[in-house]
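Shown next as C-alpha cells: one chain only, the form predicted alone.
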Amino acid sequence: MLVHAGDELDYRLEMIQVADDTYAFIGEKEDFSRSNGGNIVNTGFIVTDTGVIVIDTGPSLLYGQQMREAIGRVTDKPIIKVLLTHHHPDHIFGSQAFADTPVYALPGTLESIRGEAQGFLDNLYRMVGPWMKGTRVMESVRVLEIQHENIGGHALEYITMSGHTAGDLMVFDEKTGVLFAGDLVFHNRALTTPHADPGDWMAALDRLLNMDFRILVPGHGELSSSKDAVEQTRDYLLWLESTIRDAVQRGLDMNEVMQIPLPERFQALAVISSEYPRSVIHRFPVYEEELLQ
C-alpha cells in the first residue's frame, strides 16, 4: 500500500520470502500511476554470505531508497552487486539508491538505457509526479560480461536473452532453485510489447520451459511454481502476434483490430483493456510493412 499525506511519500514496500535467503518485492498490476507512484514492478534481492544481490531497483530513487531500507531489515550484510534485468523504466531508476555499489546490465540493455532512458523519465515524472523527486538517469552502470558466479555460497546462472527487449536478462540461482525472468514472463497480467521481438521472446520462453525451477519471479504479477507463468504469456504473445498480423492482412485498419474479441482466457489479465490496444500500436506497422515489402 502507497501513502501519500502531504510531502510524505511511502511505498510501504513489503517483501515476501521466496527461498532460503532469497526476497521479492512484489509490485501492483495496474498501468503507472499517481496513486501507485510507478510500483508496478517485481523486484528482489538474494543474502549470501558475502553480501546481498539486487535483481532491478525499481521506478524512482525514492522506490531504491526504500528497498534499500528493507533490506537493511533483514541483513547487516552490504549489498554487493545490483543487477538489472532490461532498460524499462520500472526497473532501473531506483539504481541512483546503490551508487556505492556496482550496477550491471547486458550490452543491449546498456545501449538502450543510454538511447532511451531520459525519455522514459520525462515521461514519468509526467505521469506519477512527485514520486519521482530526485530521480536521474544513472549513467555508471557496467556491462555483465559473465555468466556463472559463484558469491557466498550462491551459485548464480546469468542467462541471456531477448524478445521483451534486445537485452533480457535471468538470474537463476541453483541453491534455492528460484528464477527471476524479468518481463520475459508476465502472470495475470498483460504483457507490455514497445521493445518486442516475438520470435525472440518465443525462444526465450522455449527455453524457460525446459528450465527446471523451483520457484519463478516475473516482472510483473505473482510468484509461481510451476510453467503456468510461463506458458500464459507465451500463449498469450502467440495469439497477440497471430492475430494482428491475420488482421493485418485481411485489410482490417488498426481501429477494426482494436475491436477485436478478447478470447475468455484472457480477458480476467490485469490491465488488459489498455495493454492490448498499446500493443496493436506497436505491431500493426510492423505486420503492415512486412505485408507492403
Contents of the next structure:
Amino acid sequence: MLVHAGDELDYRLEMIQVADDTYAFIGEKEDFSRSNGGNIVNTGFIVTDTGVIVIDTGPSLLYGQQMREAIGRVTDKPIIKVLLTHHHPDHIFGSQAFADTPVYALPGTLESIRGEAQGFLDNLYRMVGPWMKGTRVMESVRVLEIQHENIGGHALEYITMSGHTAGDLMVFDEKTGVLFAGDLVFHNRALTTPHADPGDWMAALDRLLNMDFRILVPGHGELSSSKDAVEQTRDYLLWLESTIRDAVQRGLDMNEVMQIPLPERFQALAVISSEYPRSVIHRFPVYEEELLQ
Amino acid sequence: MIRLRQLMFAVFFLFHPLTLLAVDTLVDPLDSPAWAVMHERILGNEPVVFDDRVTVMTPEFAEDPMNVPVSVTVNRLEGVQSIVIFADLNPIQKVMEFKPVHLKPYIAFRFKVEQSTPVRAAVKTSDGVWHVGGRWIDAAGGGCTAPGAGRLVDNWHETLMNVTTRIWHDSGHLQRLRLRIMHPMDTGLAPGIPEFYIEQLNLRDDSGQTMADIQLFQPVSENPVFTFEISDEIKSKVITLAGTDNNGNRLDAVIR
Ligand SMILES: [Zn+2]
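Same protein, different condition: the form predicted alone was shown, now please give the form predicted in complex with the partner chain.
Let us now look at the entire complex, which starts with that chain.
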C-alpha cells in the first residue's frame, strides 16, 4: 500500500479471532515505513463479561483510534484496562486513544518510557510521518502490581519477565489457553535487540518451553499453536550471541561481523538483512568490553 | 584495477581544462555535492583517482550515529604512505589520518555522523597520487552535536587516557591489535561543551622505530577503539603507544 499526500490514512486493521472472546491484530513483518504507518506489530484484546482488556496499543494515536473502532464492532462492552507488554514504540503510542481507561505496565517498562519515549516518538515522526499526527508521550501509565486477576469470567495471569527489554509482560488467559507473549517471542521475523539481555531472554524462553498454552500471540509474526515460535526465537538468539561473541574473540571488526553469512535456516526470517547488522551494532560493543577488560 | 596508462591519463586530465572528457576514474562515483570542496580542502587538489582497491565498509544505516563502524582495507596497492578518512557532509569532515608505516594498510574504528554522508578513504601512494574509495551511509542525524554518553555520568575524568589492549599474534591466523583509549572525544559542536579530543597517537616497536602514526580529529567516537593489522615481519615483543589530546594530556602505554 503506497501512501500519497491527501490519501486518507487507514491502517485497515483486520482482526483475527484467536479463541473464544480473544482477538488479535497481526501487523506486517516489516520495518517502520511510510507505507505501513508503523503497523509492524501485533496487538490484541480479550472480551470479558465485565469489559474489554486491551493488550498493547500500536505505534500511533491513529492506530489506537482505529483499533478502538474495530473493538467496538465486536462488542459494546466498555474497555476497562490497557496492558503494555513493554516500552517499545510500536507497542505503546496508541495508548492516547484509551485515555479514559487505566493503562498498566511493569515498573521496568515505566522507567524506560520515562527515559526513552520522547526519543522514540521523534524517530517515529521521522520514519512514518503523517501517521503519527497528534501522537504524544502518554503521561499516566500505572504500575501493574498484581500477578493474577479474575475479570468477568477470565482468570488472567500476568507474568513478569525481562530479556527483550528490562520489563517484559506476558498475559496468559487460563480460560482460553491463549498466551500474549509480547516481544519475548518473534515468529518468522528476525528479533530486535536494542535493549536485549540475552541471558534473561534465554531464561524467559526456557520457561516458555515448559508452559502449557494453546495458542501463542507473538509480538511480531503469525500466531503459533505449538512451541515452534518459541524454539525459533531461542535458536536465533543463541546463534546471534554465540556468533558475535566468537567473532569478537577472534579479532574481527564490526563490519566484518556484519558480513558473516546467515545460516540457511534463518535466511527466510523477515527483515533479517536489516535486523542482523543492527544486532551486531547493539551486541558487539558488549562483547568487546569483555575482551578489553 | 587501474593500469598505469589509465593513471597517467587521469593525472593528465586532472590538470587539463577539458576535464569533461575525463576517464571514469575521475568522476566521483558517489556523486557527492561536496566532492570538489573535499578534493581541495582535504587532498590539497592533488592528483586523485577513484580506485576500488580502497575498500570502505560501513553498515547501510547508522543505527547509532554516535558510533558508526568504519573499516578501511587497501589491497594490491604498493607504496601506501597515508590513509585519510573523511565524511563529505559532516560538520567536521576530516576523521583521521593514518600512516601505517610498518602495519598493514587496514584500520577499523567508530566515528560520529551528523547526517547521511559519503564516507571516504583517500590513500596516498609514493608517486603522490591519492587513491579514493568510499560509500554512502544513511543516517537520521545528531551524532556530532549531541553530548557523549560519558558526559551524562560525569566520571570520565577518572579514567581519562586509560588504555586497554588485546593482541592476536598467531602466525597463520588473523594478526591484529585492538586498543581502546578512554576519552570523551568532544566535537565542540554540542552546546556548552568545548572541543576535547585525542590528536595524536604513535606506535613504536622495542627498538624505538615508529610502527604507525595516527592523527585523530573530533568525529572519532567517545572512548575510541581501534583495530590494526600486524604481520609476521613484526618481531617486537613489546609495542609502545604514546599520545596527546588537544588539552595537553598525555598517554603512554606498553602493549605486550
Ligand atoms: Zn520490542
